[in-house]
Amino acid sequence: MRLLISLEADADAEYKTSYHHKLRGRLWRALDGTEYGAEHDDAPTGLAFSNIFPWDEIAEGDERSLLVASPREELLATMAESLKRNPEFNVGDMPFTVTDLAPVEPDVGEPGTRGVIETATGVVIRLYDERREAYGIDSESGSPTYWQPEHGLEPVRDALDANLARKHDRFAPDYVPSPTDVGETLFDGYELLKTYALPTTVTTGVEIQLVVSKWRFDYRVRDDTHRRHLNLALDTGIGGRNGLGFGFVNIVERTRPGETELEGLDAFA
């Protein structure tokens, strides 16, 4: 489940790449005083969000958008009510006003559907001591190593599945098998687009250098359980630091059973 927030810029502004901490703060302020208000330090938070898009310099009057995702519809409804009452939406030095709110319900599709999920924000994949030893990766003990291409794909597949299993344990019904119990990886194909380092404020006065990566993931929905897992990834984000806006993903291609890949492209128009 997602909430699409439409914004109008109140002034000219530079688009700040270090928006994460400020944007997280504005979203959680919308939940202050509610049953969700104290959950911002919980892990996993079950709240993921895109960047403010489109990404470009901001002029007064510009229209921008933001997507917020959660497996809990009630949380998003509570946030929407708060934003209606207080539409001022300042993200650091980027001032906006909320002009509209709309629910969005992405779905990977029924079993047999094929598609591509792409990361809209960078994915944080951290490898701790136990994982590093399993993959033969040398690094300083006691601190995470951020995944990089020379570590290979296996740590990525395992880390994404294990991370989603933690979210599954918190948010999914008990009768649904966990992503790590089904004996299959979440995605069929993993195409790395790029990796990059990003100085990020993780809390007030604390900045660290994150190494993040962008991906395209191929999938074919195997069954209803796999559909639940993929939709959970859409609702919670993938990898770590989702609470700062990393790991937000979108469906960019989808072919349902019985369709051809060309049907969605008006190929015969």
Contents of the next structure:
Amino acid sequence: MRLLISLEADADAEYKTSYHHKLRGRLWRALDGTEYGAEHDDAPTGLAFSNIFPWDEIAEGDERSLLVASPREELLATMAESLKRNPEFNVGDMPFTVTDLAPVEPDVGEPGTRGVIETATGVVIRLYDERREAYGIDSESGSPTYWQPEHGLEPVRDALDANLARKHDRFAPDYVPSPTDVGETLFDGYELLKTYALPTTVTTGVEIQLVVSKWRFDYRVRDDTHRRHLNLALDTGIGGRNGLGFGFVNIVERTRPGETELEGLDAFA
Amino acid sequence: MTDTTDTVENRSEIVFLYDAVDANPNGNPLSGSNRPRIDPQTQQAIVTDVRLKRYLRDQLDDDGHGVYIRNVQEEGEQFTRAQLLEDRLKAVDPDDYDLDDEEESEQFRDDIFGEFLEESADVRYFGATMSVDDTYAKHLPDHFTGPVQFSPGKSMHTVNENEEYDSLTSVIATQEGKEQGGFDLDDHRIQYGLIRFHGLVDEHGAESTKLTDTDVRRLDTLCWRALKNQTISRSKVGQEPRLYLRVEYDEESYHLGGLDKDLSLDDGASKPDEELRNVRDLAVDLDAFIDRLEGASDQIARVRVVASDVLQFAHDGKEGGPELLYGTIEEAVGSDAVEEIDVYDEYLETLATEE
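Starting from the form predicted alone shown above, please give the structure in the form predicted in complex with its partner chain.
Below, the chain from earlier opens the complete complex, with every other chain and molecule after it.
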């Protein structure tokens, strides 16, 4: 489930690319003093969020939006209530006021549905020792290697599945098969759009250089279990560092099984 | 296009189970804060047939079938019945007929009758009351009695209400200046409920609404998909279809009746009611149900069935998943008479197609 937060800019401002840490701070402040307040150090957090969009220089009075996703409606409800009580929404030097809140409930669709999921924020894919060894990637041990195109697609597929499995273990009922139990990858197609490096403050005073990538993923919903997994990806984000706003994804195309992509032709004949 | 000449000839009895986890499967608007409907004597959750039919109508609408009773608002305006009726009958223009001429008036009546039912899948199933004063309505019956009837559903066990929490929807609904404001912030849900519905498809009633065999076959996937697709929002999230079973009889005017009541929770394999939290906490006892099917096997043409892979059953001292259910039904009525429903492969055949 998602919470769509509508914002109005209180002043002219430069759109800062290093907003992640500040935005995370504002969102978790909305959960301070609640049962969720202490969870921001837990991993996976099960909280993902978009950029403040559209991405552009900010003039006073501009309307912007923000999407926050979580598999837990109660957490979003708590956040919504807090934002309603305290609509001041400052992200670093970008001051906003919350003007509206609305629920958004994306669904990849029932089995047979085809679609495309696109990353709205960069995806962080970290490869640790064991995986590097498995894929023959040389690097110093101890710290993660951020995925780059020369590492090939296989580490991406495996890392996204394994990462979603951890989220599944925390947020899905235990009787539902995990993404790593089903023997199929999450997506049918992986189209890399770009990779780029981004200096990011991960915690106050600590800045690291993250390498992130942007993707378009094709999917065809195989069955109910796969539908749950894809919807979980929409609720939690994909890859790592979702708590900083990375890995937020949206459905950008969807063709339901009853609809044909072949206009005027009966694809089921 | 639906073949309207192919009306249903056999009676069917339907048993449909779905469950609700941390959800409000059917709120009661008279309770002040839309509390879940719960029988005060038995503490069973209640879901009205109206609620179920709303899911089914919404799914029909999503699938591109014409639906007369819609819940459509545009710019905050609910469509009136007269507007809905006109929308259904766009293809029949009264100006094309001389309604003072008896023969043409009769033709107009036939045309709108046929067109209305053709364009209104929900009326073919559930009927409708035509309480509108309109050029069209004057030529239609006052009401259509639906050949598909569901009884109100009840949970198969007592239920507990969750602790209250402020749902996102409620929070948003109460923002100042919002038209939909006025709800309580309190949100009430049941912790778990396995809801049991009983339905009947009456072959005699089918004639009056031109309900076809294809329509009935559509029900076999519609109920399942409606619960999958129409419950993703708000307090309806957390509901899953668990068992759909349609017994089709081949003897006229015959049906066993109350088949749903023959399914119960198996005491040995289920947690106590107050500890039920998800589908893994229970098993459905099949003994009485299978006995009745077996006793009527000569009158049963076929049993169409689908069960969730995580629903457990108990029969004759054995426990197992859907395979146990399918196997024991085959033993009772003969393997030729049992058809497992492949929901997602089958439903495509029953979708509306362009002429």
